[in-house]
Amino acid sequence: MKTVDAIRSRRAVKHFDANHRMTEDEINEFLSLAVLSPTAFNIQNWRYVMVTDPALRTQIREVAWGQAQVTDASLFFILCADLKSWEKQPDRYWKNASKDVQDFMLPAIDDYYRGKDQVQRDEAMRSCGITAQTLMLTAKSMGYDSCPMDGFDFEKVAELINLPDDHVIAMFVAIGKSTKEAWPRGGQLALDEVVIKNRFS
């Protein structure tokens, strides 16, 4: 499927075939494409908690307003980010670069993030948002549907997955075979309302 077709046809699906199982090759395809998503300074701060334990999924569903996607989707991701990835062996992110690039990037990373908690969190959310879209467009291109989700108790989910203190949860992404079509699009705002040329008036 062409990228433009995946974008046009992707919808948030709420009903999945709970009996459908993906192959290991399909799962690996999803993950290998997801990690190609861009991150600032290449810090790769996303963390994909892929929940496969049915009992844990049931517990998560209980703190996610009972939404069936949590238990019924073939793949269920809790997208998290490591807020401190920028300082955890940052040389790893540029190991294949030339020395002059490394000498520029490593101090730049430190200068951009150190002591800036809001910047670290903002970057985490940007990174997870981008990789969520990568997952959803990959799903559509492979014949699957998806649902981005934020309707859940973040603190309780964090407890259930033993989220480290220096990590944050951004959202869920459920992927699988739909059993019911999504609602028709509610209506897109006109381009002249959402596209601002140069500056706000």
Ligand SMILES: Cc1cc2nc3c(=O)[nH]c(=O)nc-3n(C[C@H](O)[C@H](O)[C@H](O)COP(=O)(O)O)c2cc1C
Given for the second form:
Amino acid sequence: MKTVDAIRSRRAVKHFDANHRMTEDEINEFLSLAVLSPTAFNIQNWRYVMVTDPALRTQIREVAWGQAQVTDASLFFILCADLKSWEKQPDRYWKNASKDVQDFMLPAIDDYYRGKDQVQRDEAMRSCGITAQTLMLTAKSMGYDSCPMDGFDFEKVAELINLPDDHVIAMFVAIGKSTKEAWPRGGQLALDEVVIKNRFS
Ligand SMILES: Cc1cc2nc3c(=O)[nH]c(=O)nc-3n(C[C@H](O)[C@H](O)[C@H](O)COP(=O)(O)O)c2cc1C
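I have the form predicted alone already, so could you send the form predicted together with the ligand?
Entire complex below, previous chain first.
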């Protein structure tokens, strides 16, 4: 499938076949493509909590407005980010680069994030949003559907998955075989409302 076709046909699906199982190879394909998603300074701050335990899925569904995607998806990710990945052995993110690049990047990373809580959090959300789209487009190209989700109690989900203090939850991505068409598109805004030429008036 062409990327543009995956973009056009991706929809937020609410109903998945609860009996469908993915193969290990398929799951590995999802994960290995997801981690090719770009992150600022290559800090790779996303963390993919893959929930396979049916009992935990049921508990998460209870704090996610009862949404069926949580229990019925073949693959269910809680996309989290490590807010402090930028300071955890950052040389790992540039280990294959030349010394010149490393000498530039490592101080630049520190300078960009240290002491800037909002920047760290914004970066978490940017990275997770991008990798969510990678997962959803991968799903389409592999014959699956998906649903991005933030309809849940973030604090309760954090407790259920033992989220570390220096991590945040961005969203869920549920992936599986759809059993019902997505709702008709809600309606896109006109381009002249959402595209701003050069600057806001
Ligand atoms: C961050 C985010 C959170 C969302 N949360 C939910 C959710 O909790 N449950 C749900 O059914 N759909 C959820 N959606 C799906 C949106 O309603 C859907 O993407 C939007 O209506 C556009 O439809 P489309 O994705 O089918 O084009 C969410 C989408 C995004 C991007």
